[in-house]
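One chain comes next, on its own, written out as structure tokens in the form predicted alone.
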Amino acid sequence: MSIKIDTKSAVTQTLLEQLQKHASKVEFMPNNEIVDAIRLLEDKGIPNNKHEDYKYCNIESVLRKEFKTVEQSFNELTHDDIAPLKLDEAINMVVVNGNYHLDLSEKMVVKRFNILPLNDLFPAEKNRIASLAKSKTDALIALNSAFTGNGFFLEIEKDAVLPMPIHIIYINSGKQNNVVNTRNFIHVRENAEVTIVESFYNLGTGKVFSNFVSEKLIDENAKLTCYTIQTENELTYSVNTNQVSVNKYANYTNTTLTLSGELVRNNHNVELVGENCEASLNGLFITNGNQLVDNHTLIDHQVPNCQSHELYKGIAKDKSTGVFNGKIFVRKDAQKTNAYQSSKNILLSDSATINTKPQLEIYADDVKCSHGTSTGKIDEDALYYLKARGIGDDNARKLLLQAFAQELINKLEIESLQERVLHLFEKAL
């Protein structure tokens, strides 16, 4: 593939030069997506703080400073490395450095769902890749399309109700600084129901820029419940994009808990494309040190009689920064929309920062939509009440913060997962 490089950004130029070697390896990605990816990267480059949507999250600066190439050496992992990360009451699947790892994954113990590496897809399945997350819409999606690893395609069959969750463990394990592009496509067929847990880890010794893209298609009357647990360490900079399409009478719920990671950017875009469908997005983050967590959500109400709910909570300490930017978009024909959005935050130091921007963009006239945000410190009256009853200052603060977070943690309807998250939450505090 011949690529014309015409950009002022040294970061983009380096990536495009590497793309000449890499593009031929992405067998499952449609050619037009590769072309669109190249054009977008040439035209707009990698986002920096001059881009309105990335004003608090300078991705170009991170890549320029820390990462020079997308192909590096990796640590070999064993079953012993994976064992502590598994959930006992789930089917555990493993993705290592962007590639679905069949040997480390468990054999399927329930029927009626199929999972395949992207390179092994039949033409009908290949046609679905990039049908939701398109390269021409976002530079990070374009970067993923051009450099993506051999992720997976997961399909839940029509009318199937899976009796146990599917747990997907994403692991980065680089020996040196590297960029990992992970991709998947999850299709929940008509009348099917499934719970999916997605956990993210860095077990390597090098810094990682993780660029994750997930396309989720939920057919009529289907139900997809997702729990996303982000526990990558201070060596990890990550951008995570979920592009979701929800059809008639379907239900999509996602709860994202961000408990570590030097920089975490979450893009969650949900399109409500069939009447009487529903979507709920929930998030909890805790930041410390110089950490940045940036949550951007978009719920696009395209048709009438749909509902959406959003609840995000954040705790920021030290010199860290938390961001919530959420938009509810109601199109002209989306009458009878019911949409609710809330962002609540606590600052634990004078040097910490929370930036919130809830938005409503409404073009229909028969709707019920509301949004709100609040940011403050720990309730001093509640703190005094606990201390007056013999509870020490540190423990009293921890109790109040756990009570603040518990509403989100309770949404994890898997007991062992709740216990794991509570332990990680206390550790982050």
Second form
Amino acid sequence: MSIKIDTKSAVTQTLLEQLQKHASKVEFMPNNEIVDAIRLLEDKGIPNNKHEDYKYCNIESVLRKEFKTVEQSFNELTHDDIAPLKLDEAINMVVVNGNYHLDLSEKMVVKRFNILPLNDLFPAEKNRIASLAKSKTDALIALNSAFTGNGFFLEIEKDAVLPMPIHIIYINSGKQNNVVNTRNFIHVRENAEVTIVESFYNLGTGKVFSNFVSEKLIDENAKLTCYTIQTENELTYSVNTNQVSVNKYANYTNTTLTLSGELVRNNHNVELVGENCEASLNGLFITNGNQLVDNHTLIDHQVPNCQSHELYKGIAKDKSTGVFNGKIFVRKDAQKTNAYQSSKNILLSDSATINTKPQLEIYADDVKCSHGTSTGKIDEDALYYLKARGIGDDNARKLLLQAFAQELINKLEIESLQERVLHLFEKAL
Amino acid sequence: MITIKNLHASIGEKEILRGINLEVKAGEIHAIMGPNGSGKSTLSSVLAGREDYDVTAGEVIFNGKNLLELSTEDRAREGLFLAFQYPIEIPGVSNINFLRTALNEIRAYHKQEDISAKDFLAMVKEKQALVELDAKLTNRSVNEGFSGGEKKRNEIFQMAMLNPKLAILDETDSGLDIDALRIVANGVNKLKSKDNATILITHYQRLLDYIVPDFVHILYKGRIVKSGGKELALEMEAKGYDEIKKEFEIAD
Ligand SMILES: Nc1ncnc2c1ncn2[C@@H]1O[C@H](COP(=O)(O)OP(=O)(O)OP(=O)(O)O)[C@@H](O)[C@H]1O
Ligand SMILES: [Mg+2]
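Please show me the structure of the same protein in the form predicted in complex with its partner chain, now that we have looked at it in the form predicted alone.
Everything in the complex follows now, all chains and molecules, and the chain you saw is the first one.
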């Protein structure tokens, strides 16, 4: 459809006009979502730091400074580019510049799951797109809905317990300034169980603004374990939104490791919609240089008897900034909620900052909610003890920081992934 | 081995060491006793290189090198070992990994190759047996959740692994039950040779029944006020510090 854009924000106006020039045709996004998207962007524009939720993360300014023009020109990728990124223990799927790439993806060796390009969906599947992530709620979801590429739809069949993880490799390969909107929908059906690794890379030579939206629907008694591995380079500015819905007796875990990227904004929005379900959100980030990593989590307890756990740890060096903003929303009906949140941080320089903000909004009276946050420096006594045994300053710090991070790295229950992450972690220190 | 001359050290405005003189030769065992707060742990911390203290005067020569100019880690690599009065807990760092890193860094300093995994494990086994340290403890995080006695034993285990030239044991005997005391003392005696030396800081004659010192020094208000043979420890045990305190009362 053709859209006339008339926004109050010049930055948004320029961006939308340029994106429209390059927009590819998508068949799956409901029209009303696109209309809502444009309306929201026209009214509110891309958020800047005046927007409470984007206080530390001025997306408008990034777009104004770094993405004045949008080229949308990309390098071709070959199997050789992908090979080192694969995980041996997993089925490797590839998404390039927002589009699910059949050729580069491995053929299915495991039954009972289906993966399809979004453009090839049947109406019954198509209906689910944008059922969780709504344009109306957030400008970046809106931007994605209006200009998304041809991502994938992944479904794990009822009762299927996948014997190996699925690894989705998202790669950007831009030559010049690009804006990439990647979208997917993951549906884990009743009683099914799966582990999904989502790794993000930028193999391009130009700057990229990567705006990722994933909808994850977990049916009754199903289990979805996700590992998000962010290792994009300093040319990458990314916003990543996971919009998750967890049904009765189901279980959702996400562990996000952010090891690089110039600007990384993560939105983990989890709705607990069925009784007795459980969600865990974990994260580890390490920032250096002028990097910004901004983690926002929202756990929405809508019904009684659900549990949520959150553990975020951050290490900030140089002049970098980290954020953990964790909101727990307990609605009036959500009695017997059990919610726990913890955020621990280490600052390695006087110019580094980590902002933590637990936000508990509790409208039910019979709940257990707790949160704790701490931000400090490296433990000098421990450092001295290690040195007194002959361990040099560098190694002593590494040992202590690795010890701090290990709890989160251990959550990745795939051996080669742990090794890979440990290696990247050491490199980032 | 080590020569300490007129060592003064303070923390903030407060002078804690007020002119320490001490010489320890290879093959010797020295005991340092003295009332609480007299500066015994401060002396060991200053020698080990803790940065909280300012050395305001004096010098320390350790094996021909100016000790005070070396970093904490280089002092350890040169063969100085301090068994802490209060060992630090380090959650998440395994004892084994910690010791292997320490050992290899010390070896690298002396231009030796890393120890092989096999040799390392054999050494761990041997030294563990020496101090009768539960094998389970070596796989846990450094000192985390260890009992007081286990921490002390772990210090001696580390000493056995790193094989220092000069070991300073700061009240390693306190908090040990009778059996543990015997085991630790036994370990120290077995590790003793004509090429290394030990400084024992202790409040109790009991330890000196097991590890017989060549010299005993009394530290009071930041100075060594009395030195003698092993009988001095017996004398102090019998009489207490009152006489010394009267004799050497100095204004703060
Ligand atoms: N970090 C510090 N800040 C302030 N005062 C200190 C510090 N460390 C030591 N002191 C003071 O220095 C003095 C000597 O302390 P030190 O620990 O060396 O005594 P000690 O002889 O080892 O005593 P103990 O027998 O109780 O172990 C004490 O008065 C103590 O309070
Ligand atoms: Mg002491």
